[in-house]
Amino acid sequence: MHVLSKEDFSEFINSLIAETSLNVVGVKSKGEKFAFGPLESANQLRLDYDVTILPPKKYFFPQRETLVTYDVSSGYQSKSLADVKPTIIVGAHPYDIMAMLHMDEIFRETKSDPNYLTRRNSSVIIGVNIQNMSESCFASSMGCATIDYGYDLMLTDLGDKYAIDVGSHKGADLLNKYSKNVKKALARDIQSVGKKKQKIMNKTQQEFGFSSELIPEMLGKFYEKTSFWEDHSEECLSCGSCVLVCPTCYCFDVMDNPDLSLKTGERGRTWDGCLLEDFAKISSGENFRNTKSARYRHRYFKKGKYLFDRFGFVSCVGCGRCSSNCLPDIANPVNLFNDMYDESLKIGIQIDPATIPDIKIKTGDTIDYAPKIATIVKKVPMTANETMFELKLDDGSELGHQPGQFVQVSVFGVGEAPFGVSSSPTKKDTFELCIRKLGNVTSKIHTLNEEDKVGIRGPFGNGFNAELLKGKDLLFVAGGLGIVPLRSLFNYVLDNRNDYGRVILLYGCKEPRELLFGDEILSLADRDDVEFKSTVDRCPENEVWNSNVGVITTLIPQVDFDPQKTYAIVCGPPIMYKFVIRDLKSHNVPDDHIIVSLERRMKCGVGKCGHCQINQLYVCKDGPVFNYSKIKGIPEAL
């Protein structure tokens, strides 16, 4: 540990500011509040602040940033961050430093986010121990009021000087190069720092009446206490203020911003929040969290349970920004968790400290947000609202997908949307997408013609395990647009027919005119190696239909199969699953013999934007194909 007089510390900061190769930011006054901003002089620094309006994560994960630029004539390009200046952040409190460490794990998991990590790895964090604590702060209860790691330099105010704890080689190099008169700390200085840190722990005005180690387990016991969540969320405005100021929130939306010429533009991301009404709404209109109590509950579960189950930490650092920015004053985690704990005592629920989960998070390649260019080689209208597009990547590469995976399709200036690949991997050179006209992106795609260009990212997610299914009897159950991703596996099985046992396809749609892949599907009746039955919910008087009329479950009793030898592959609208699975279970099909493909809103495709999250799972990378035994009982999954 070292010490530096406050006068010399000011000179140190001014030397950093004078270095044109550095971007120096720190805490400054903003009216009666405080905010991180560019420093022009050390005199602007307010290291005695209580809390800033926004956390310093904004320097690594900006409120708005460009991911990709595009030019209709030349395609998409990821925006280069090669010219990013190293950012020196002066004055981060320990809880905000801990929040950065949480964000690091999230943004490097599976596929690393290059924009976040480029900025983060070039930064230097100069922290400061808390001098004045916000009345909403409960960092002590979360173990984040003081920390011993995660910073490059950590300051402690000792009156006429700062004690400086060096936390990294970057911090040491910065101190050696730009500071003068640095002295080694004496024993009494080190002792004073210890007393200051202990005093900080006792400053909090907000605290739990229990150990924070109980939070994940306690939440797990309260998920289905509907009245508890309804009561606490009754005054929620669904404004999202609490999550938009949170230092560990990472959800974002992605949208295109075209220039006036409509020939060039940018694709950017902006902060988003799970408290907003349409956050979990999918293209077909279903909203998997359509009540404010469900969204309110999700906010707490994401922080205290879901991320704990995935990463092993409760992703709340106790900064208190959420409660201080909530107009109806209902976002205070301390109040909610204390009420929850009191309620658990009242009704006799035993809460034990959570067991740290077995973390199996892997890191891999970096994300490329720039799509490849593909050409539409065939366009086949299938119904009034669905069209099949056959595409070929312009660089000559194969898509390389597994049955059941999806791609993100981009249209210049309009945006990007996910679609399941409907063709088998055995189809070489090109791939097929069947797209329903619903929103802006799909409506624009439907106006495109052969030889027009789109962007393709992917394939993404986990598909059907065709190897595992070899030798098994297969029962395919498809409803409506669910035939699209299911078709990729079905055709793969037909192309490798000798590798599989019985093949049964049950397919239903609302009306005969909505039948997809009509000639292809109906021709199955002529095959002796496939059993096929179809149904429609209703048949208008002016249409001809010679098969079953009724919902998809009316077909299940019409086929005889051995449940121990049969694997059921189910895909359709969300409402269909519980009824199909119920009937399969009534026929004694084991849970691990049921495979489903789920639909969720997916903006990034790599588990970063948060839109497709169900508990600790992300549909875009942990799915969209799931074994029912793995998601049975998971709230919001089915």
Given for the second form:
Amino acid sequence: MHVLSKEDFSEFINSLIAETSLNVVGVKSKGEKFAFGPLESANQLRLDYDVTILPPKKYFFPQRETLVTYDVSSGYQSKSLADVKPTIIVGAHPYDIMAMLHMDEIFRETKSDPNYLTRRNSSVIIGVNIQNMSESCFASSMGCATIDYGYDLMLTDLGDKYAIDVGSHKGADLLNKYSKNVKKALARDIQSVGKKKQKIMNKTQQEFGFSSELIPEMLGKFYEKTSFWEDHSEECLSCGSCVLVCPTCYCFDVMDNPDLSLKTGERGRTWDGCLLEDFAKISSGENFRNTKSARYRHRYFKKGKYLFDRFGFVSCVGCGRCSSNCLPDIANPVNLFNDMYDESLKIGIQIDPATIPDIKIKTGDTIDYAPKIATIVKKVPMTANETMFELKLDDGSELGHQPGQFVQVSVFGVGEAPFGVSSSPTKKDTFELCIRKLGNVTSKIHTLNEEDKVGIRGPFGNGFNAELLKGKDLLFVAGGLGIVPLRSLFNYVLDNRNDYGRVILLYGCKEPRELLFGDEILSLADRDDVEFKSTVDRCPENEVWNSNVGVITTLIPQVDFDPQKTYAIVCGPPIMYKFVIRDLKSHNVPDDHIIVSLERRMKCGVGKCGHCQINQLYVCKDGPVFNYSKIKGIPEAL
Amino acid sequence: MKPKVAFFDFAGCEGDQLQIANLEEEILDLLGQVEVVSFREVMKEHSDDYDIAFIEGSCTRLQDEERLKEIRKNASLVVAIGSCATIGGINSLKNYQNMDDVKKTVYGEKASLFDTYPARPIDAVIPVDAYVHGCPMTKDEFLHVVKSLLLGKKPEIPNYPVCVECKKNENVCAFERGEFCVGPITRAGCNSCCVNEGTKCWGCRGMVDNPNENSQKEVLVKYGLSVDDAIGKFKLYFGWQGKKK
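One more: the block was the form predicted alone; return the form predicted together with its partner chain.
Now the complete complex, all chains and molecules, led by this one.
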């Protein structure tokens, strides 16, 4: 440990500020509050602050940023990060440093986010031990009131000087290069730092009446207690303040901003929040978390359970920002968890300390947010609202998808939307998407023609495991647009017909004119190696239909299959799954023989933005294809 | 061919059209994309041959309805601009009063010569394709909506409250400065401009689709506003939306 007089510390900061290659930011006053902002002089620093309005994560994950720029004539280009200056953050409190460590894991897991990590890796964190604690702070309860790692330098105010703990080579180099008169700390300085840290750890404005280790386990027992969540969220304004000020929240939205020329523009991302009403809403109007209590509960589960199961930490550091920014005063985790604990005592729920789950954090390639360009080589209208597009990547590469995977399709200036690939991987040069006109991107795609260009990212997600299904009997159950992703597997199976047992397709749509892939599908009736049945919910008088009328489940009793040898592959509108699965189960199909493909609002496609989350799972990353046995216990799934 | 656009005004202050006239350097870029055939505030010419009609102001008389229907017939897209047109605006304050008293206050002895009825937004009379909220609307959002329409896209207007933008802008909450703010239920899209400038949100963009009005009122009262004044806060811009419910 070292010490630096306050005067020399100011000199140190001022010499950092004088260095134009560095971006020096620190805690300053803002009205009656505090905020991190650019420093012009060390005098502006307010290291005696209690809490800043926003956490310093904004320097790595800014409120708004450009991911990609585009030019209609040349395509998409990732925003260059070459001009990112190293940011020196002066005055981060220990809880905010811990939050950065959480964010690092999240932005690094599976696929790394280049924008976050480039900024983060070049930054230097000069922390400061808490001198004044905000009224809503419960960092001690979360074990984050002090910290022994994660910083480059850590300051402790010792009256006329700062004690400086060097936490990294980066910190040491900075101190060596820019400061004068750094002295070795004396024994009594080290002792005073120890005492101060001890005092902070014990001093707490708000605290849990139980150990925070119980949180994941306790939450697990309260998911179904609907009235508990409704009571606590009754006054929720759905304003998102609690999540927007949170140092560990990372959800974002993506949108295109065209220039007035309409030929060029950018695709940006901005902070989003799961407390906001439309967060999980898709173009068809379906909102997968449509009550304020479901959204309110999701916030607690995300922090306290889902991230714990994924990373081994409860992703709350006790800064108290959520609670001090909640106008109706319902966002305070201390109140909620204390109520939950009291309630569990009252109703006699036993809670054991949550065991740390077996975690293997995978890291992988860097995300490329810039789509490749593809050309529409064929456009075939299928129904009044659905059109099939055959696409070819301009760089000549193959899409290389598995059946059941999806791609993100971009239309210049309009945006990006996910679509299941409907062609089999055996079709190599081109791939097919069948798109229903519904929202902005899909409506615009319908106005495009052969030779027009779109952007493609992907393929993404988990597809069907065609290998595992070899030798099995396959029962495809498709409702409406659900035939689209199933077709990629179905055609793959037909192209490798000898590898599979019986192939049965049950396909239903609302009315005859909504039948997709009409000729292709109806011609299946001529094949003797495929059993095919179709149905419509109703047939209007002016249409012709010679087959079954009734919902899709009416077809299931019409086929005879051996449930032990058969795998059912199911895709359709959200309402369909429950009923189809119920009927399959009544035919003794084992749970792990049911495979479903789910639809959610997928924005980033790579497990970061949070929109497609169903409880602990990301549909874009863990799905869209799931084995039913893996999701049957997941309440938001079906 | 560039789409032809026309501007129309009803009961309002014309402040929204002024925002367009004040677009400065961007106006040339805009004129590269559209042809203006009617805009009383800046030109003398007028034509009824237009594709996009921008309408400012609220409808406050029965005879205004005919003119609106005529515009709807001529235009393939109708865009309401500014609070009066999108949500009824402050004109709707009169809806809480006796119409005869209102007329007398405004026209005095000649009150009987004038017609009036409760103020309403444009979409209470004709279907509206897009909205540019705000009192006045901001240039940025106007351009955002125009660009979206030119691209054949439904403009994305937030359905979350002003708090979201306020937090992103790291403002000190208006309530913490002793102000009474209706940002928690007001539709965002203004980049929390009023709070950024140190005041509060008055609600000029109208309420989000599903506001928790009771909670907002309780918050106002908790921070010291009388119940009557809290209700008054809702009348300034939410008059039409509030009564409709």
